Structures are given as C-alpha cells and as structure tokens.
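Consider the single chain below, provided in structure tokens and representing the form predicted on its own.
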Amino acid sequence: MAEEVKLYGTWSSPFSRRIELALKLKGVPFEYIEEDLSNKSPELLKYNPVHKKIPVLVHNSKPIAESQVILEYIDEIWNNNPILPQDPYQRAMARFWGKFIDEKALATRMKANFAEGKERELVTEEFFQQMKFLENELNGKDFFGGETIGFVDIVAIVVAIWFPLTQEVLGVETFTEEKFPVLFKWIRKITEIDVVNECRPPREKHLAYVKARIEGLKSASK
C-alpha cells in the first residue's frame, strides 16, 4: 500500500518550501496543497488546531507541525540521503543553529526591515553580528552540512533567497557580498542546484508579492 504524504504550505513561505525541499532531496513523492492563509481551510485548521499556520506534514494520516519538527520527522522516517548528522553532537549543533536562524537571524532581520533611525542602525548591527556567527559556522565548508546539502542549509534557504529579495524591494544594501563573502560564496553554491531552485518561488511574482506585504505592513504600522 502507497504511503500517504500530504504537504499544506504556502507558494511564498520559506517554511513550507524547506519541506518541499526536504522531500525532494529525500525521492519522497507526496501530494502538495496550497493553503490561502487568509481563509484557512478546514483541514488545515483539523490538523494544526494549536498554532492554525502552514506547514504540516500529514503522513498516513498523522499530522506534523513546525517546520524544523518536521525536519526530524523526515530525516528518521526516510534514511536515505540523510538531512542531520549521525553524530550526536554534531546533530545538537545542526539544531542549534537551525534554531538561531529562524529565531535570532530570522527575527532581527524582519525588525531590520522596519526600523528608522537609531534602532535601525542597532537592529543593522545585530544581524551583521548574526550573519558573521553563520559565516564562521560555515567557513571552510562548501554547505553547512559538509560536501552536501543539510539540517541547517535546509532552513538556512530563507538567508539565500528571501533575504536578497527582500532587501531588493526595500532598496537597501545591508546584505551583501562585500560584508559577507563567505555567506554569498554558499549561495552561489547552492542556488546552482536544480531541486533548490524548484523549491524556490517564482522571481517576479515573489518580488510583487513581497513588495505588497512590505506596504501593507507600513500602512498598517501607520
């Protein structure tokens, strides 16, 4: 009997498109259905009745939330072409900074977006501070799992995609090659394999997607 694998995610969402991505590097086949956050659908909110946000996973009929739980999920369920380290520390340290990129990293860099004046330029060196953590994790290293794609490159996609993109909408250059070599020189590496760049949105309709929410949050901070 085929297994059941159900993805609920969002086209726009860094944390649905890790999962995507997870499967993929996994040969998992799965079934993909795109939720409209702005009306929820029934199934989404039955199966994430706590936290009502994308992703979950459901698989033969049992849901999993969170990205980075579902992460784990994955990588212990399939075992080929594994996502974490056999190694126990090496394994704590992947969930480490997985962890600090979507609540440090992640964060700072979404108050950076909306900052004037003082708290900008202490919010700007906050995440410079946070971008060199990540550089000095990865130096040496072609990704930040060793030779191949892991835990922390899957959830680092949001630093190699979302990050440029956004700072292009907003129209400054706080994020750039210049200040982080080490971090563009991994993006280059990984932007140039094809299941990441299918995992990846589409240009120009994240572009408008990313400028209107950026407008729509000014007006409504207004």
Contents of the next structure:
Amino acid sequence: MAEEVKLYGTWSSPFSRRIELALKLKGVPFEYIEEDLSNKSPELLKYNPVHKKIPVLVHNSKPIAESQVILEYIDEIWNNNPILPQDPYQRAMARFWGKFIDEKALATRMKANFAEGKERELVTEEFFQQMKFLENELNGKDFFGGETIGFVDIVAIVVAIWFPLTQEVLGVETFTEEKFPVLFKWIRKITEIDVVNECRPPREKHLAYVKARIEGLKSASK
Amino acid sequence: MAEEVKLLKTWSSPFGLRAFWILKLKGVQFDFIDEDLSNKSPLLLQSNPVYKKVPVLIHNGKPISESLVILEYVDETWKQNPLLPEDPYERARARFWAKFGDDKVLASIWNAFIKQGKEQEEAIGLAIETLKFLEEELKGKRFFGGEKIGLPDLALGWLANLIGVFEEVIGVKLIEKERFPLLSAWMQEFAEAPVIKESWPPHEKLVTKFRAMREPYVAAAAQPK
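Instead of the form predicted on its own shown above, give the structure for the form predicted together with its partner chain, please.
And the full complex, kicking off with our chain again.
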C-alpha cells in the first residue's frame, strides 16, 4: 500500500517544525498542510478533537497528536537514522530532558519574558538554574544525542532558534553566550546542519511575527 | 551482578504510586523509601537534583525521575507483563492519553479542588468537559489499555481513589455514575484489580492531608480584596 504521510502544522511553531525535521532526517516523503489557527480546518478538528492543536501527523489516515508522542511514533515506524538511543536508561534520559524542555524551560522562559520588578529577578534566576542543568547535559558532547543529533536535540531546537530570537525582540540579556558558553557552542553546531536550516522559519518573517505577538501579549495584559 | 532496585516515593503521592504499581505488576523485587518532603533525604536530592521530587527509581545506582518516564523505563527493562502494546499506533495512543491525564485531567480537577465560589463552578465545568473525553475513550473497552491494564490506566489510576477524597473535602460530586457510567465502572475495576487493591493509601489519612492542603486556598479566598 502506498504510504500516506501528512503533517498539519504552522510555519512558526517549534512543535510543528520539530516534526518536519524528524521526517526529513529519516527521508520520509510527506505532504505538509499549513493551518491557519484562527480558522482551523475541518481536518484538523477531526484529527485532533481533544486539543484541536498542531502538529498532527496523519499516517495512512491514522492521526497522532502531541509532538513528543509523534517523534516517538516516527522513530518506531521508520528505523533508519534513529532519534532515540537503544539503551533503556539512555532513552529514559532523553525522555526526561525532552519533558524538561517543554514543561519547564519553555514555561519559565515565557514567565521571564513578561515578568516585572522583583518577580523578574526571581524568574530570571530560575531560568538560569534550569538552563544550566540543560547545559550540563551536553557534558563534552557535540550534541545531546552524542555525535549526531537525537531526540533531545530535535526538541531543543526551540532553545537554539526561538529563545535567541525572542531575546533579540525583547532586548534582554538572560540567554547569552557569556552565561551559557557550552549551550551556545551547541547552538552554533546544530544551526550549521543543512536539514536543520531547511526546517527553520525564515528569519525576517519570524522576527516580525514574534515582535507582533509580543506586542499583542503586552497590550493584552495591560 | 545482583539487581538493585530502589523506589523513592511518599505514602500519599499518586505519582509514586504509579511506579510502585508497575514494579509490583511485573513482579520486580524492589525496596522503597517513603520520603518526608519537608525533610528530603540526601539520596533524593542527589538522585533528582533538577526537580528534587518523588518518585525516583534507582536501578543499579542509576536514577530515573518523572513518573511517566519511569513507567516506560520499567516496561522496557522488565519485559514480562508488558504495559505498552506492540503496535506503534496503539503505543502512540497510549502515550497520548497518559499525557492527557497529567496535562489536562489532573490540572482541571486540582483547580476544581482549590478554587472557591464562582471560580470553582467554572473549574468544575471545565473538569467535567475534560472527563468527557475519558468517558468517550473507554467506549468498548474494559481498561484504557484494552482488555488489560496499560500505561494510561496507571497514569490515570489516581482517579480511582483520589476523586473520592477530593469529592469528600469539597462536598461536590465530580464523577457522577449517571453522567460517567464507563469511567465509574473503570474506576471500580481498577481499584479492585490485583496488586492495585493492596496498595491504596488509607482513605481517612488522605482526606486529612488534602483538607489541610486546601486550607490556604480557602483562607486566601476569604480575604477581603
């Protein structure tokens, strides 16, 4: 049976882009459908009725939602260029750090972006501690996955690309090379990879988008 | 080499209970330590420096944290009585529902538990909407895992006894049999399953604990604004 792989996503979402990257790394041909989140397609609502969110991968008409769940699915279906290690303990570590990035680092970053005064100091410190933990995980390796990029690297692209961009827009200095030399070395290495660059939002468009979003959020909270 | 399996948990933590369940269900020999979270052991702090939380599984000296990560690790390391199905699509569904349980169900029920007045009414409404998805998912199934207990059952298992505790403390029924016949039936089946039924923390002690946890929220809401 001919394989049918569809990805419902948006160009600016790190969660959507990480699925593109995984599929491209494994050379899986897929159809990409760009969603307009202000006007969600009937297909999206049908394929992800619980969350009504992107990304959704549809493989031979079967939908899978939640980006890290999708990554594991992709790795199990297409065995070439594995994303997760074989060893159960290493797999557990990869899942732990994947969870940490999406559940902790991202949330703290969001808080730090909008906090003010004393709260800002505290959250910035929390962010620093958390990112230090992540940085220590690199531990002399080129990538979190070792010599080649793996699950954690793919999830952490949000840190490599989205964090510095938001920082640039906000004009803050919480995520700098000075504070995180090892992490920035990793960022340089990973953003040199062709397939990673094929899957990132175009810079100017992304910058404008993030600017507009932050302005929108700031004025909404006033 | 002799296998060494140690589980750090607390007497009441539903997350620790998940790890306890899977080890028991697979017949793994293990020791456990019930931590006092107001006085965390050096072992806990050293084994989980990132979160400093329970549960932590320590297997031959190597620590694993985050209960869902622990469940998958145990399932991959001890192959008997598998928790996840073979088929990748079914595995993805199992992981999806386990995550839904933690991200949405737990969060919405906790909100219904701690909020007061109008906010509580809204939170209860949202919790019920969330629970409807679980009711739907159980159609034609005995457990979320199908014929037998799977990953989502262990992930959602806390509902089977903690819901009763929360309902008693707030005086509101969240899972009514008429509205949630399948979920109610599942809760009963799960609660009485072998291994699971011997593990529940004492009800009265849980009621006392969660009542005390709710106090600061009640007090804060009573403050004049």
